[in-house]
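Only one chain comes next, encoded as structure tokens, the form predicted on its own.
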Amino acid sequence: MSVDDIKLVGVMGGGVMGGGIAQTFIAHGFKTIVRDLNDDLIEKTRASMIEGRFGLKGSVDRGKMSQADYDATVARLSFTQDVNDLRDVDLIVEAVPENLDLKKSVFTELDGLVKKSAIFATNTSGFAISDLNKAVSRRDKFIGFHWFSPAFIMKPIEIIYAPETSQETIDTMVGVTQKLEKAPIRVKDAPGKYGFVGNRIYFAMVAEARKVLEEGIASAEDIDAVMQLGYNWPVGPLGMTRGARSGWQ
């Protein structure tokens, strides 16, 4: 499968990350179905994608998207509660909560439902791909696809490959990432470690920032200010933790 073969994308799970991922896909020409559990969750995701801080209406207001492009983009988006509606997708991006057993159960269900040619990509923040791919029969088509928050804005995507991941799958997902105008970062799976590249380094920085706070050396605000002003970070380590969880509202 190549990038040009991907006509329909399924996003499993909405929320902060799933909604941002789906928004990016529809903004770059991919017809996309978001599957979530109930109407309330779906409406919350839809509202964030359209009217949130980084929503599509804001792109129109800022002159980055025409009204015609907005209308065409929104027309590529659909939602469902029925997992069977994902049967014919060419690419699944899983964005359910970061729970290993939950992710495995989701992929096991999808493996028996979605067409065999489809690629399965997980947005896990750090679970080993060689653990998650045990849930499916298509291990050659299973890959890590870790986005940074806010997904619609941040450029890097970690593409994590296990020994079983085929080169064709890696190449296709690199191409997809480039078509989304993101920066593909190839990462070798590292079982026994959590966090790939970005989060492993970030977690170490957050741990040290919390030690500084606990020791009473500086306030949370001042710790963040030092890193923002001294190292040109857009947000400090403690502020990053809050923002990534809240969706930067």
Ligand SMILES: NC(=O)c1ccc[n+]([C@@H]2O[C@H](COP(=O)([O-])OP(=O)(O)OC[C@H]3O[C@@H](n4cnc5c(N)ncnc54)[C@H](O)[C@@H]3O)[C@@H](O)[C@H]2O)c1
Given for the second form:
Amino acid sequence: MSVDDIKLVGVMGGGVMGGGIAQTFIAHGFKTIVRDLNDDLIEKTRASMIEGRFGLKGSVDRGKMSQADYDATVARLSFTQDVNDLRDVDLIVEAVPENLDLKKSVFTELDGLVKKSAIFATNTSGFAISDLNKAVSRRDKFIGFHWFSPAFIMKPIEIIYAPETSQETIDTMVGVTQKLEKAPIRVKDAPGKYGFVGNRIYFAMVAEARKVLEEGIASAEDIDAVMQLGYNWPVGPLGMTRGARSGWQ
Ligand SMILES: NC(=O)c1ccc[n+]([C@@H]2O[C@H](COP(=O)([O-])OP(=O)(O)OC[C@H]3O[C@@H](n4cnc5c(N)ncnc54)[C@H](O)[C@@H]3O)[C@@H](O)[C@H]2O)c1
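Moving from the form predicted on its own, what structure would you give for the form predicted in complex with the named molecule?
The complete assembly is shown below, putting the previous chain first.
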């Protein structure tokens, strides 16, 4: 399968990340269907994709997207609560909460349902791909696809390959990432470690910042201020955790 064969994308979980991921796909020409669990969650995601801080209306207001492009983009988006509606997708991007058992059960369910040629990509923050892929029979078509928050804005996507991931799957996902105007970074799966490149380094830094806080050396605000002012970081380690959880809304 190549990028051009991907006509329909299914996003599992329309939360902070799934919404931004779906928004990026529709803005780059992919028809996309988002599955979440109830009307309220779906409405919240739709509102954030359209009217939120990084929403599509803002792109129109700032002159980055024409009204015609906006109309075409929104027309590529649909939502469902019924997992059966994902049957015909060419690519699944899973963005349900970071819970290993939940992710595995979601993938096993999808594996029995979605057409055999479809690629399964997970936005896990750190679970090993060679473990998650045991939940499916298509281990060659299973890959890590780790975005950064806010998904519509941040450029890198870590493409994590396990020993079972085929070269074709890696190449297709690199092509998809380029079509999304993101930066694909190929990363080898590291079972036994949590996080790929970004999160391993970032979590180590957050852990140290928390120790400094617990030891009473400085307040949270001052820890962030040192890193922002001293190292020119746009946000400090503790502020970063709060922002990522909310999608910076
Ligand atoms: N927030 C971040 O900064 C960030 C960054 C990169 C990766 N991630 C990863 O992305 C994934 C999602 O994180 P999030 O912050 O978007 O979480 P979130 O809680 O905002 O969204 C998860 C969504 O999945 C839905 N969901 C739960 N079970 C489902 C199911 N069976 N089918 C369909 N939808 C289901 C929930 O209702 C919710 O809307 C996690 O694996 C997380 O580690 C998060």
